[in-house]
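The data below hold one chain only, encoded as C-alpha cells and taken in the form predicted alone.
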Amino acid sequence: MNDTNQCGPLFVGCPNQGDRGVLLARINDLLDRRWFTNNGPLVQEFEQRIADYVGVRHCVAMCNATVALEIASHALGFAGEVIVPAYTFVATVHALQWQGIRPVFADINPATYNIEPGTLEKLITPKTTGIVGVHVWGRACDVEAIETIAAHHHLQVLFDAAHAFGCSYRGRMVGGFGRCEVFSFHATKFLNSFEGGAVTTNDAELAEKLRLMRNFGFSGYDNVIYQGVNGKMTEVCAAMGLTSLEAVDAIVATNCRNYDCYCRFLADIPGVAIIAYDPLEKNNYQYIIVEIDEQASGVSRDGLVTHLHSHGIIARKYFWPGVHRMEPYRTLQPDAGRSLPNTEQVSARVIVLPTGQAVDEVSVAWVCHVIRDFINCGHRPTGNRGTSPR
C-alpha cells in the first residue's frame, strides 16, 4: 500500500444509517399525517421501543441529550454543587453550569476512564446535591459503588449514558441505573435520530415530571402546571431513530469487525495500546480508543494526530484538554487540575480513530499503516515506506 489514501476521508463519528427506504417511507407517512411534532405517534413508538430495549418502564425522548441533561438535572433537584468527572464531553458539565450549579470535578480511574468512586467522599460538602457518572466509551461506571456512596449521603444520581446505548453492566442493560440515565442520539452516536436524546427511568413520578418539563409545563390544552422548556423530539427525528434501532444488530456487527481489525493491525506497534471491551458484557464498540505512550512509541500523540489528518484520517483527541481546562471552568476553578492527575494524563494520550458503517477492513488497514509508518520513521516525512498490515 502506498501513501495515497484510496479510502477517501475518514472521520470519527461518521453517521451510521439504517434502511433508507424504510426511513423515507416513514417520512412520507408523517408528511401525509401532518403531525410533525408535539408527541406524535412516531415519538411515542420510539420511546416505547427504547424502553423495551433497555428494560426500563419509562423513556422520555428529547430534542437532544444536552437539553435532556438539563431537564433531568432540574427534575432531580440538583442545586448548589454536583460532582462530575472532568473527563467527559463539555455538555455534561455545561448542563449543570447553565443552571447555576457548581460542577465539582472528580478524577477518573486511568484503567476505565470513568469516575473513580474512591475520590467522591472527599468532594462531598453540605452543598452537594448529586453525582453525575459518565459511562465513557460505553463502558459502564462502577454503578454500585457510586450509588452506595450517594445513598449514604442522601444524594441523587444521574448517569450520562450518551456513549452507552446497547451496553450492559453486570448483565443489566444501561438505562435503568441511578434515578435516571440520559442517552444521546446525535448523528455521531451509535444509534442516531439525526439529533436527539432521551431520559430513561423506572420512576413513574419522575417520568411524568420530565414529560411536563419538555413541553413548557403543559398538562392538556391551555393548562400549564409546571415550569418547562421546549425539549420535544420531532417526528422526523423519531423516524430516523426507529430506523436506526432496527439496524442496531448490523451496526454492532460492523463495529465489532472494525474493532477486531484494529486490534490485529495495531497489536505489535510499540507504544500503541487499544482499549479492551469486556467480552462478558454487551458493547456497541462505537469507539476505537488508542493510547499513545510517547516514550515507547518515540512520537507525540499530537504529532500523530496531525500526521493522520494530513492523510485524510480525521482522528480526535477526546476529551482533551479536560473540561476543567475549558471556559468558563478554567477561569472559575483555575486550580482544578491539581486534583485531577489521571484526567490530565489520560487526555494527553488518547486518540479516537474512525469506525462505523463508513469504515471497512481496507480503511482500517490504511489507518493502521499510516500509524505504523509514522512511528517507524519517527517525526520524519514518509515516502512509500512501510507495508499494509495483512
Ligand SMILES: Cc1ncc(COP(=O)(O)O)c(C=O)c1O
Given for the second form:
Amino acid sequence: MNDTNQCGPLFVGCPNQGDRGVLLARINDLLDRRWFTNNGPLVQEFEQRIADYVGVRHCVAMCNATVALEIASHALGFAGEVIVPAYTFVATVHALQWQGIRPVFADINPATYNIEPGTLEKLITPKTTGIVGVHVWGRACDVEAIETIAAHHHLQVLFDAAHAFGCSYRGRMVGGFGRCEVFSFHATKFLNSFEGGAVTTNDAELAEKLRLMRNFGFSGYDNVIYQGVNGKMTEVCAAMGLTSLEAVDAIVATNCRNYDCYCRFLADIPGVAIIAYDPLEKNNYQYIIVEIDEQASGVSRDGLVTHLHSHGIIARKYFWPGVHRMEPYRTLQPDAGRSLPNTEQVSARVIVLPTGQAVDEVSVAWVCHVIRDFINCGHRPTGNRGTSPR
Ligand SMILES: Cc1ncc(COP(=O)(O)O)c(C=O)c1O
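Could you output the structure for the form predicted in complex with the named molecule, given that the previous block was the form predicted alone?
To see the whole picture, the full complex is given below, headed by that same chain.
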C-alpha cells in the first residue's frame, strides 16, 4: 500500500445512520402531530421495540445513559457506598458521586476488562448498598458471580450496558440482568438516537418508578410522588432510534466485517493484540480494541496514537486514565490506584480504532498499514513522520 491517505479523516465513534428517507418521514409526521416530547408515540414505540429486541418486559427510554444511570441508582435506593470499576467511562461513576454516593473502585480482570468478582467481598462494608457492573466493549460481566455475591450481602445490582445493546451472556440477551440495565444510544454508539438511553428491567414496580422519576416524579397532572428529574427522551430522538434499530443487522454486519479485516491485517504485527469476542455469544462488534505491548512492539502506545492522529486517524485511548485518576476521585481517593493494578495496566495499553459505517475494508487496510509502518520503523520520539514513503 502506498503512503497516501485516500480515506479522509477516520474517527472512533463516527455516527451510523439508518434510512434517511424513513427518518425524515418520521420527523415530518411528528411535526404534523405537534407532539415533541412527554412520552410521545415514537418514544412508546421505541420502548416496545427495544424491549422486544432484548427480550425484557419493560424499557424506559431516557434522554441519555448518564441520566438513566442517575435515575436508576436513585430508584434502587443506592446510598452510602457502591462498588464500581474504575475502568469505565467517567459517567458510570459520576452518576453515583452526583448523588453523594461514594464510589468504591473494584479492579478488573485483565483478560475480560470487566469487574473481577474475586475482588468484591473485601470491598463490601456495612455502608455498601450496591454493585454496578459495566459490560465493557459489549463483553458481558460475570453476571452470575456478581449476582451471587450481591444476593449473599443483600446488595442491589445495576449493570451499565452502555456498550452492550445486542450482546448476550450465556445465550441470553443483555438487558434483563441485575435489578435493571442501562443502555446508551449516544451518537457514537453503534445504534444511536442522536442522544438517548434506556433502562430495561423485568420488574414492573421498578419500571413504573423509573417512568415517574424521569418526568419530575409526576403521577398524574398535579401530583408529585417522587423526587424526579427531567430525563425524558424526545420524539425526534425516538425517530432516530427507531430508524437506527431498523438498520441494526446491517450495522452489525458492517462492524463484523471491519473487525475481521482488522484481525487479518494486524495478525502478524508484533506487540499488537486485538481483543476477541466470544463466537458463542452475540456481540455488536462496535469496538475495535487493541492492546499495545510496548516491549514486543518497540513503540509506545502514546507515540502510536499521536502518529495515527497525524495521519488523520483519530484513535482513542479509552479508558485512559482510569476514573480514579480523574477529578474529583483523584483528590478524594488519592491512593485508589494501589488496589487497581489491572486497571492501571490495561488502561496504559489500550487503543480504540475506527469502525462503523464510515469505515470500509480500504480504510481498515490503511489504518493497519500506518500501524505496521510505525512499528516496523521503531519508535520515533516526535511520533509524526509525515507520509514519506519507506
Ligand atoms: C460505559 C458507559 N457508561 C455510560 C455512558 C454515558 O452514556 P451517555 O453518553 O448516553 O450519557 C457511556 C458513554 O460513552 C459509557 O461508555
